[in-house]
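Presented below, as structure tokens, is a lone chain in the form predicted alone.
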Amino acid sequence: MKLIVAYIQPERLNAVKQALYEREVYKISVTNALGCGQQRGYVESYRGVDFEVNLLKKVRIEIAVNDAFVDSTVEGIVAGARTGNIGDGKIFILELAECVRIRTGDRGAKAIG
């Protein structure tokens, strides 16, 4: 079992969800996040005062999958999020020690579904 965490551009969320649905990955968790990477933000002027915006809006996606779905999930995220520009995002794949479905008490791969 793996936990896939991806940071993407907010405007690419619908494309990522569609690409995941095409690969039969339906269970995702999405949260708003702030962060910066190689693009390091930008400078904006407000009422004549310049200020640096270095924390940019991102979307964090978390998906717990069984080992058989890891590659197709990563491919779906990349297919939906890639624009070819700096700031497209990152994907992290973490080992998932345990999963428990609260409703039934199922554990492990059966709980992920």
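Residue numbers count along the first chain shown, from 1. C-alpha atoms forming the largest set that superposes within 1.5 Å between two forms make up the rigid core. Keep in mind the model is a prediction, meaning the values are calculated, not measured. What changes on going to the form predicted together with another copy of the chain:
Annotation for residue 48: C-alpha shift of 2 angstroms or more between these two forms, rigid core superposed.
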Given for the second form:
Amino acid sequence: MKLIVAYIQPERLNAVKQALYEREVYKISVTNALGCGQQRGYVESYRGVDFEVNLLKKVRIEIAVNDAFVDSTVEGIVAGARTGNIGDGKIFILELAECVRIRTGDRGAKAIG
Amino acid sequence: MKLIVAYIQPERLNAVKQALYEREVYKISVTNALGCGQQRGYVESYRGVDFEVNLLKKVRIEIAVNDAFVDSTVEGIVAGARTGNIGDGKIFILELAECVRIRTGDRGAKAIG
Amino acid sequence: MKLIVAYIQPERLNAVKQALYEREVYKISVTNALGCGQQRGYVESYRGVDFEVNLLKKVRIEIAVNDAFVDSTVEGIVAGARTGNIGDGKIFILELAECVRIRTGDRGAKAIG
Amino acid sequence: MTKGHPSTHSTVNSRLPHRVAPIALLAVLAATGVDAATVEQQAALEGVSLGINTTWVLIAAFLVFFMQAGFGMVESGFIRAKNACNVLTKNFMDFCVAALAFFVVGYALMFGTDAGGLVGTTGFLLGGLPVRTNGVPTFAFWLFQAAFCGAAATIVAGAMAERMKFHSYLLYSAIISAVIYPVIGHWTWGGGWLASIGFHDYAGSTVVHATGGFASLIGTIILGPRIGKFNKDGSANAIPGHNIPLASLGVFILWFGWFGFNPGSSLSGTSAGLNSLVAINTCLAAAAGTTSAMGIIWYVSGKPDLSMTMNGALAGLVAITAPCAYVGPGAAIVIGTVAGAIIVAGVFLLDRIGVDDPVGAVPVHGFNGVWGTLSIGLFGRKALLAGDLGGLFTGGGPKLLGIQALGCFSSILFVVFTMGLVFLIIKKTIGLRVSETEELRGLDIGEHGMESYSGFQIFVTR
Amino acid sequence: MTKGHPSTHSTVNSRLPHRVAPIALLAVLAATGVDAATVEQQAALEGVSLGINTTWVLIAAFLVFFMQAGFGMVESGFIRAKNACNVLTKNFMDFCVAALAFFVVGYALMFGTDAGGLVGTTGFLLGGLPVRTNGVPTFAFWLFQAAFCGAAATIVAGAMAERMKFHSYLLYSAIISAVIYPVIGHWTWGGGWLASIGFHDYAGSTVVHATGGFASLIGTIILGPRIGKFNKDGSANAIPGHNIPLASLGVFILWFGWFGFNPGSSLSGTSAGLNSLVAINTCLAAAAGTTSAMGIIWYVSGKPDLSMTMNGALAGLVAITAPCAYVGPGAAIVIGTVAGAIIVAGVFLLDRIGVDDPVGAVPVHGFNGVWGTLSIGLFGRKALLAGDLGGLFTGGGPKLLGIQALGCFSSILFVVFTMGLVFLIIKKTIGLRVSETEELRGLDIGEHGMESYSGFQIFVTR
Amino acid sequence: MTKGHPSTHSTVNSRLPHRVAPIALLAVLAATGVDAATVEQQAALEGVSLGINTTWVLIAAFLVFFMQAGFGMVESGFIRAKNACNVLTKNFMDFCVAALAFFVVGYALMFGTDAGGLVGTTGFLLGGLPVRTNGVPTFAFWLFQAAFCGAAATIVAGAMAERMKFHSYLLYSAIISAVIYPVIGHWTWGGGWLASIGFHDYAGSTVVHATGGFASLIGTIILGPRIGKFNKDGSANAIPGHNIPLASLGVFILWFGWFGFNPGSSLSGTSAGLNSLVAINTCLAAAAGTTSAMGIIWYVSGKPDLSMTMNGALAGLVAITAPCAYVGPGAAIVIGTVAGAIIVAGVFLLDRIGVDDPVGAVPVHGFNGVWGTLSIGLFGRKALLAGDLGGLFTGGGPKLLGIQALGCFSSILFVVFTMGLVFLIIKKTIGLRVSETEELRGLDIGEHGMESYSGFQIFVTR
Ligand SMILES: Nc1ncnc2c1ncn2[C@@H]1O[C@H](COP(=O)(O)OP(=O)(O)O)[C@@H](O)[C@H]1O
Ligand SMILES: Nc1ncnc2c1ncn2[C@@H]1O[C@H](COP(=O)(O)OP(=O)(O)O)[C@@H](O)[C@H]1O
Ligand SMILES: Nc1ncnc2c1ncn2[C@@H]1O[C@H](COP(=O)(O)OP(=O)(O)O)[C@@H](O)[C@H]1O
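Output block for the form predicted together with another copy of the chain, input the form predicted alone:
Full complex below, order starting with the chain above.
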């Protein structure tokens, strides 16, 4: 099992969800994040004082999948999130030691989906 | 050491905290999340246009524990979060390579608690 | 590759970013979190009813780095976040199995920076 | 030639004062030998006087209407974000339902020809009414009174917030504005039995506020507390409001609107002295209520809690509503100060006895409505009361206090009994309370299918 | 001796009524043998009468000004957080640009000496005007009218929100307040051709609201829908507003301000009966509009949607604006009820035909502006219309309805044509629409370099 | 018979104009042979005139009171969420403390019998005052003035926000409303030495705004900047406000309230022409200030910053406050335009010299208070000034400018000196500033134990 973490542009979230659905990945968790990467920030100003905002709004996605689904999940995220511009985001893949479904107490591969 | 990540229903947070206290797990970190799982979303409408909301409000808990505490922690989360309804949530367990307490520079098992 | 997760005091974020810049770590992701650790909470009251707030506002940082950068990153976070007071925070280090840059499809060490 | 709005306007504008003289009056005066110019001027004078009185009443009515916004902001700001739309919809509909119901039946029950001192019986749909009432056009008088009716209705929205079904609420709202409030209003302001025994309530501490406050009390008791408000041992938990700046704006709007509520109740812009007295009393009592509530909660809990402080302002305003025309500024300060103490004690009391009133409507409107009404019996000045009774501390003996107590408690009894019945019947039939899931997720989504703050990250752990 | 503000004040205060008598009038009256005291009193009376009328107009103007805040809150609350500052800046500048433009040219075009029934030609920079206009000081009249002008301009801000360039908007705003609105206003209120054929629009359902509403319609069509509003198959997506409590406050403020807008249009505080009629009608139509919109959307979509309900209140207010002085309270309720149906149908219609109006400005102000104007031709009462025409259902035959339709549609035609041209020219030259990136990130950052809610976690996934 | 509120009401309503004639006047007039009807009418006329003047003053007072809400929303919207409750509590208590203090001592010091041109000495607790003052009931006059006092006090809340201890603030607030403001007010409006040398300040650019603004300046200097406002090299960081829509609502409310502040200062609803002039000037100066501030910041920083634009509106309003009755609309536009430039320059200046004023209170109220006061010496018209002096650019020579400068600077000197002393003493005794931890966590939790937006996710990294 793997835990896939991805940072994407907020406005791509719906496309990513769509792409994952098509790949039969239905369960995801989403949080709001701020990211600082290659993408240049922008300048805000407030009553005459400029300041650079270099933490840009991103969306963080977390998906636990069985190993067989890793490739299609990654591919789905890329398909949905990619625009070709800097700031498109990153995907991180972690080894998932165990997974528990709270409702039933199921564990492992069975619990994940 | 393990890093335990759990998604639970927001209104179960206090019960989970309580259950963990009873199991001597005092340190947790919490973030706001949206989740899309087996639980059906609901329909909102805005000025006559319906739309399905399938990202439901969840709470994400992160707890780093020594291996000895993994079982009781998982059990505590389940005890606090379980209602038996779809949407109760999931627990993911990751291998934790290292842990550092910023204040003291302590590392490893000593730093975790 | 490692995924470094750190919880710090919100007001130390700028200092941490600064310290990481100086150590040539430019890419980070940030989320809002609530933490419950050794630090005592505080009492709020609302129309005469007191209640203890023991989930304190924290900031969660996530940084993916190549192994060579782990030490300097950890050291940078400590340098920026440490005040010596309880509540300074923790750093967790996870093994990172894979990393993908969405824009280019690059994988591994190349994708991380 | 430049001109403004067309036809009618011109007519209206050219209707100079000397043209409005009623023919009859002219004739009478002419017959008595008064010269024509004087007669014309007398008529003109009355036209101008009517103009200023109507202007006063209309502007006051607009201000009282605006209080509805204040109620909405206080009620929504003091509850959780997930129920804000719901309470705002209730508050909105309170005014709309009140306006329509007060038009169709309420006004008739309240101000129609008295039957047995209990209820009015004429003027349904405003039919068959004289052009003027109490010296101003009946339509202006109606608007002022309709806004009062809306205020009485919406008090309950806050107390029963976060758990009451929307359609049940609509039903409640229609009943209180169409029947309950008008009947109580008739007793005191419509020439009913309380008016005849000399009960005084200048602008409605009892008629409006105690009515709304005690309807809230019985309603919230029947409805039960919100999930999570009380622990198993009976101790109360705090469920903080989600938007204190919005609530504070609401308090300011209410205070602003109260300057229409109280001073406007003279129905007369030419009553310069009276209006000024009422205005200064309103202001000082509110200031005193705020200050004393803040001081007491600071002393008791160690922090100057803003939510309690703001309730103190409202407490002072409610308390001064009945006596504002009958006492001097010094007494107004005393009345407000006591009101501030009552609100703190009242909030603690309700928490102690397990009654869940999310916004403090019961102590603000109920308890202080009683206090304000009674305070006339303590501080009322003979000269201002225009009778031969006065207050206990102002040399008038205990009689007036007795009358005040009788009027206040009989009104409350009536509202508790009738509204209790209404709520019980609703509970048994269509139900009062939303399901637990809906309460946890929030009534905004459950009842209205929408969110108050779309896109914002909000914790709903409580 | 205690005294208030210095010199001028004292002068003003000591200027007792009997001193304001114009010499000429005194002479005339004296010559006719009327005794001096009476003459003085006549002058004094006129002074007082002028005072109350001016007070009425000024207070009404203040209320209409305050509507600008209501528009701002409704418009910003009904859109996404990322564009709130942008629409608020537009709304702010609408009033400021309107005030300056209406001072320099607008007033002259609207109320200057008529040329061919089409446009006014004198009074630029308020030069050469009489001291009084329509019985009140010209400056007071100007302020009331300038506030109307600002309202007409800002309606468009909401409809074109979330995607229009800021400097293009400023240009639009200057043109509508300096030229387009004044010309349409002249036709009806400035003695132009519509006034002469007997077209009635008491407070501006056509002049203000249909003008703003149809400028919005043509503008939003030329501008195109927001990214993500419509799917490829043409079906509409909901893009919920980010702050419904704020929007609801805005609706209350608008309703409050409307009590200046409509009743103030008599320009006369001494018109007690007329003002009271207008006020009650305004209130009842709004209440009916709210109730009917809520009922219908509840029936249609299964939930009492608050955003639609609030639009219902505004719909009722817009619809009653033209007929408020010409119909009775019963008709006002009917007019409001129909308005509530129109708003629901209108919102659905625009979604169906692919027009994206984020706040519902077109159905609220445009469609209901038409309905309100036509309703005079249906329900207008001869006695109130001060002519010999009446409404279709009130025994006046179809003629008035025809005139109303002509007036309304010719005004709309003019605005659609001229504003369409303006928007097209802007589009071809400096551009109407921000870049896609800017639209996605939000205009607050793109156009103003700031955030509305700094520090708050807000999802911008839509 | 239908009737309204009981007893007193009826009495009041039946008190038709011809009944209010003071007996003495009747006797005098009768003795001079004027016939009885005329005498009665004269008395009635005066009653009506009093009614309209009182109505005007009361409504203006209500509007000025409502400005307190505007201040609260601007101040809280322009700071960080973690300190919003704190500034709102301060703002609330400012008005309440001001009302009570102005009742007990302030009014006496300001409007009591003059002693040496420096201070009033009678009327503590409003005792022993005449029934009328400046032609209106003393109570109405008091309310109007008390609201001004509250405004002067609350200006400081914004400038010293986000770091000042709450109980120290309360102390400051009591001192400024009980003593400092009344003394300065006495000099100009209470018959003091500035009034006698012909200093003009119609509605308080100096008396209210410069007083509040320069108290802010000295206070914020003594208090020191917020943590993180300035870098080591002295350059300023932006600390953006957390709720710009709320702040913008606040600006609208202030503008709305200013229509009571300025036009109400005539104390006379019968001064139709004067009130209209003041109203149009107020509106145009605000519009010009907004437009020029937006234009300048756009030019300077490349973006039309809304926070600066809104400050421009307030700058224009402050600047026109003194001259609004003495200049024409053209000059009002010029005064507003310059005010817009002053606010931008002022904000930059303070950032440059290391003074931290979170909401811009010093440049808005302080610098523009000075500019407005001086502008009378530049643009004042002889005819309106009711003396034989005029402005420099209106042919009146430099003398008036000199008097204005003297009055303005001596008032400022007094406030800077006395308030400086007060703040220093507080600093040395109970302390001015909260602890660093508390400042970082926010004063809402530290001082009041509550959060403004419970449940919302808010970043507090700054
Ligand atoms: N090494 C990293 N550690 C943590 N987060 C990262 C890292 N690299 C990228 N991110 C996240 O991904 C987002 C996009 O990265 P960026 O480098 O701007 O895009 P791109 O992949 O197109 O070069 C960043 O804003 C940040 O949130
Ligand atoms: N495979 C997964 N990857 C990421 N998050 C998941 C996954 N499965 C469940 N979740 C999270 O857990 C929440 C509850 O899951 P759900 O399937 O609805 O409940 P249940 O465990 O009762 O079947 C989801 O809303 C989501 O946030
Ligand atoms: N074992 C843990 N699991 C998850 N989060 C933790 C853990 N320990 C600490 N944290 C996070 O770190 C924050 C700081 O921890 P705390 O113990 O208060 O500080 P210190 O490291 O100075 O003792 C906590 O608020 C919490 O968010």
